[in-house]
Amino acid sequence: MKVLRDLLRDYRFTASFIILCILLAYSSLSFFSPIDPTVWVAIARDQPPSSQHLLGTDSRGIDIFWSGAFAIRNSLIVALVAGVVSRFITIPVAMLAGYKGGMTDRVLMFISDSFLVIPLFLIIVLLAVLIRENLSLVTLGLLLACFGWAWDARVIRSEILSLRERGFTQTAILSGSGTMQLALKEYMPFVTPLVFATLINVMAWAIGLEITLAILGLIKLDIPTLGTMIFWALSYQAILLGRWYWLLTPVILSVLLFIALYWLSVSSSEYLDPRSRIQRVGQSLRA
């Protein structure tokens, strides 16, 4: 509880926490949805917002409110798969490259740099086209995870290089600590803020890329996501027809999600940083 109280003192964490709770609560409604968002013309089409349809219906005969709940849930699934799976690549690569150095570092950083210099978006688009029929939410998340680890590995590696030169590293080695024990017990507390921040950044990047691929029509468009909602709104000329409630729903949800993830990343990273914890302890002692 003390951790939560400390975090809530930061307005960025408070705002992001509230926004995410609202979005998660909204997405959880999808489990109780009275409609199937993949079935067209189940209800009247192009209805404005009303007590029966809170956000109206689109030109496919789908309730926009319930479609938005499914969209948030599915986009978060893609983001979580991409973020979590990419950490299983990022952390070992960064730890090995930073601690071992030498040939290991050069080989791993050559692979990482290769992912940074190649046109990732074009490659992802090409792969999405090739496997479009089998591109489920999990498959899309795994695809993005394979390309979302390189920059994070380089950032975390730089921190490991700095930690390797500190006195506690030599002390741990002389006391008989192995590489795995040293990495988990000595280095992880320092790199956890970076791991957490880069995790959230990758999640935001994955959501943005999912929206981009959907607008281009390169993923399964019958699966409701934030991107596919925007795609169908643009395809049916929602702007020209004045149906702003249809287009604004996924746009506003996307903006809120991006803001919440960014503020959560910044505030949590600052709190988890060991140097910030030392400053907080010093301030509490002076008080």
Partner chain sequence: MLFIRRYLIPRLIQYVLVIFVGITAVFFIPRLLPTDPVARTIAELRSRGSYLDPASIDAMVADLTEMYGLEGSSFDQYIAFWQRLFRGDFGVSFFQFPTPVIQLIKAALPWTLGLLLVTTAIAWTAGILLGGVAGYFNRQGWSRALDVLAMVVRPMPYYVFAFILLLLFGYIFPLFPVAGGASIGRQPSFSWPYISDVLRHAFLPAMSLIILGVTAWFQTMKLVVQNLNAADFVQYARFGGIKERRIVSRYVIRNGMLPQITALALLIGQIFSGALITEIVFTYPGLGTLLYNAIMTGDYNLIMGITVFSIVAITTAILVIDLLYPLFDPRIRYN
Contents of the next structure:
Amino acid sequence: MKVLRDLLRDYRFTASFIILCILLAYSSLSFFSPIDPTVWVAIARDQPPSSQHLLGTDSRGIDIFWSGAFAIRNSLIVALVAGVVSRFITIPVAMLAGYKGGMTDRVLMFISDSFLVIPLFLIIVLLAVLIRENLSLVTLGLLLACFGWAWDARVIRSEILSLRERGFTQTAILSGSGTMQLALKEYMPFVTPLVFATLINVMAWAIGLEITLAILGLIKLDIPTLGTMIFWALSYQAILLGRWYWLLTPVILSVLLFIALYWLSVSSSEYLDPRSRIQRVGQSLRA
Amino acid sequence: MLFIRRYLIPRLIQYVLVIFVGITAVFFIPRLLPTDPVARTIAELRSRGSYLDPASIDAMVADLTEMYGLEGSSFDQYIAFWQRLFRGDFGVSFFQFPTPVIQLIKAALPWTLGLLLVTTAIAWTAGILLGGVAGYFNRQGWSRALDVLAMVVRPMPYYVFAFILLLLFGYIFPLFPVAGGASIGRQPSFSWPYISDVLRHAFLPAMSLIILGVTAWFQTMKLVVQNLNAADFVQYARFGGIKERRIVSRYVIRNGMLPQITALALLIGQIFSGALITEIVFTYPGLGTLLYNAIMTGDYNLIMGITVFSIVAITTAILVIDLLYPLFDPRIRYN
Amino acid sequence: MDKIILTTRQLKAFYLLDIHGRQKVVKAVNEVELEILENEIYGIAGESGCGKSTLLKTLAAVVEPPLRQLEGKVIYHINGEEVDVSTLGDEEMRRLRWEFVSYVPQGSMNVLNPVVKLKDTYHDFISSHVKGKSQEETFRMAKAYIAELGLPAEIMGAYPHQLSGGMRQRVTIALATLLRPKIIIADEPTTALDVIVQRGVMQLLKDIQQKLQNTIILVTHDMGVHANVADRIGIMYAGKIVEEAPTEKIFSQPLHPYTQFLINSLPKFGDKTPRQSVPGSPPSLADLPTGCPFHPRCPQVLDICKEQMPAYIAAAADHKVACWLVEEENGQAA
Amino acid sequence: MDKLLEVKNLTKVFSLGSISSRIRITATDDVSFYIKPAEIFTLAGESGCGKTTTAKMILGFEEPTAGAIIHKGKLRTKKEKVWFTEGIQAIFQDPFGTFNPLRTVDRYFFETIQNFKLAGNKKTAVELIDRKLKAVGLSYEEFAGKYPNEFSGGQLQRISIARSLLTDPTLLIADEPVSMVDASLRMSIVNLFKKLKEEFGMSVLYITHDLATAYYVSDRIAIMFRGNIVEMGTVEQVLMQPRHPYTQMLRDSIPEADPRRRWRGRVNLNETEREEYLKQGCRYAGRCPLVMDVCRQEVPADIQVDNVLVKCHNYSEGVIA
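The structure above corresponds to the form predicted on its own; please give the structure of the form predicted in complex with the partner chain next.
The next block holds the full complex; its first chain is the one shown before.
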């Protein structure tokens, strides 16, 4: 509770917290949706916003309000799968490279550097072109997870590298701790905030790529996501025909989501980063 | 010389290795997937409604197999793949048959290169300068205001941001052309009307890349400089009564830009991807739009070609930045 | 009588911190009274966390939030005039730096701009203070000074990382004294150095002081260094100067119990008799005990020590101490 | 058994850089010494002399390039990654870094007990911890559940010693244990070493650059210079009548806390900072006031002079008797 109160002092955290709560509530409405967002022309097409259709309907005869709710949910699923699964690559790679050092470190860092250096977008496109029919939410998430771990692994590895040089590593070894104990008990408390902050970044990155791939028509287009909503609005010329509400809904939703995720990441990592926090307190006390 | 052995050679080795690994991955990834590019292309044609009789399908399969270099064992294909690459042969485009892929890339490259180089240079320099000054004066109101602004713009992905600019200045306030690299029908020439036409067309894609770039560099630089403010040599310079303008330029920015050079090398691949996406939004006639057309027509060879070419180009750019770095950091030069 | 160069009156400088909404006051400099003379080396001794670095900041007039000078004055005696530092504007203060008051930092490792040559750093400092001189002229001036101090001339073309620690520290001392300041503030100038290098660096500082006939305010925790170079020593404890006397007196007849412990705990060659540390631990400046801050550790504590901070007593003309014990003895004697 | 730990011809060469470029730095060069039971042995020298590397090799944190480490008559083998930590324990320079700032200090005590199976249940564990803490002048109550930042440097260093005592070691390696502790608290640590020796019969390998505390606490001392031991003997002999020119210089440069004994004469630092990793000969030859031609050619042998080991040609050549 105290943590939350402290965090709420940061305007960025407060804003992102509120936006995310609203977006989550909105997306959870999709579980009670009266319509199926994949069925075309069940209702009148191209209706402007009204009390019956809060955000109007699109040219396919789908209610925009409800497909927005599904879109957020589905985009978040992609992001969560990509974010969480990539942690299972990031953390072991970072721990191994940072702690073992030497040849292990060099090989692992070469691989992750290669991932950073190569224009991943093109490789993902290449893959997506080949498997586009099978690119469901979870597959897309998994695909992105395979590519979204390298930067974070680098960040966490350099943290481990500096932790390894700290005195308490030697104290732990002299206390009889093995490598696993060292990693979990000594290093995890330092690494957790980083893992969390980078997780949010990867999620935002995944949502952005989902949108881009969808606009290029490279994922399953009948699943409502933020990206596919934009895709359909564009392919039905929604701007030229004055159906702004159709295009604006997914665009505004995604902008809100990006800002909220980014601010959450920045504010919470600033708060959680034990180094900066301890330094701040420590420095002021030593005076 | 120590510098060559400790800095140059490792980097050259890394350069060659990354290209090798990247291209090998590009070669093998499609082959490891269950889908077959030949079958894909034919399905693509069918879905476009072309009628194909079984005989012509067989002929086509054979043609495509040869064209995609899918003959023989994977190893033979792999060797053949490299041999063609060294000749600069990326095969022919399937949907602009029989134009070689390399020719299409060559035509699109100047547009992308121009856009990318100019915007990256402006964004990096402006971001470093702004971030440096804002970081040094981080207690001042304007510095905080800039920070808030950057906090709003920074999280936008390239596509979304370009799209918002397109809506704003293309449709709501139609100030700039929204598509193409130059007006249709204009002949390329070194005349002001043509150049201004090109610049006007480039304005929105460039703005979109520059604004996103500046905010990103601004934020990282500001953070670096805020930490540098506490650095002993900055404190000492202030204590010594050195004029603030000099502290900002020679102490804070000069040192703060070093990590940004490294960051530029690491991020150039992402910046490149962003430029491709931005081009697609504005149908700017560079590699991005070429890629878009290739995706839309299922032109597998062209996508491969663009990918392989980009890997080499980006890795080379990184190498160049890495090699320039010692010019700015004497600790690397003399160690 | 010797001329005074720097005075502080009832100087109070605290850190006002806000740590996630909780206020905290760190009383780093608490009612410090100093009178520092021209042509002397004044040593300030104290342990880590006693506020000696903060005291130096206030003496040098670099008081930036969260540090605040709440009460009292720092007075520079410039050409016989008393100048209250807090009344000076930014530009006036900037000019005094290096010309009147200069600073030798603890770790010269990081105080020199790592990406420019030393001659450029010298140029930065000179050109910010000396007007109307070309880069070449200032460079010549710096070179002559370097030679005068017996440092090799080639170092001007070197980058900081190319020098050894001792050389870097001496280059920094040369830089700090280039404009012949009246006061040199030296904050732990030899702490990270090996003993032989330390000796060379202190030797250089002393040489410069003798040449310029100016004042060095030397802060170090190393009583050995104080014994070797300081003329007078102030002992600082928990934000206060608890005792002040000429160096010989501090070592031969310390009056404050803290000073006594400090001196007696130092091991000496040729003497293996058991020595004791000061009992307990130094207090946190954010949470000071009432009365005399040393009373929780003092073996001879009186009731009054717990309630009231003792005032300074002049045990001799040049020896003052803040301790109720001394006050009592004096009282009985009187 | 008169040798608790013996180190023979210990050499460590660090290779820096990548495959294409190797820089070889000899951190310790043919270092030999031994520590007797219930003895405080000091390894002293300036930064970069190789004293900490020696300690790390004894602890198994570094692998020696050559040489042998023999503990209680048993040769250390490479397989034992972290070597006999029960018999040998260590404390380090930075008391504030010894414990993880995000964890309570007592966790290390319970983990040591758990990992080495030193107690059957929580109650006996607490009793054991309390006993060890009492030995260093602290108690379980004033320590349980606290984070490192709640203690002073001196307290942390004593807590660190108490932790190392849990396994009842016979040798404590103390790497610069007081250099970051305030002068007024130093003696509380140094006196503890004496107590460990006298009451528990432990030996201490005291690594320091501070010759004054070394004189106060230790029995024998070895002076290291650029990877070599240049002089070794009892502290009375080595520090009160130094024989090696380097030791003499070092001893003269120590600022003594006595205004009547100020530095006499001057040092010339420009001389001292010359490249001293000579390919051949004595490494001190570059600035030795007694340098001879042979010093630049040949590495001096270890000479015994009145039971003191001196690595100097002046003694082997009979220049000084």
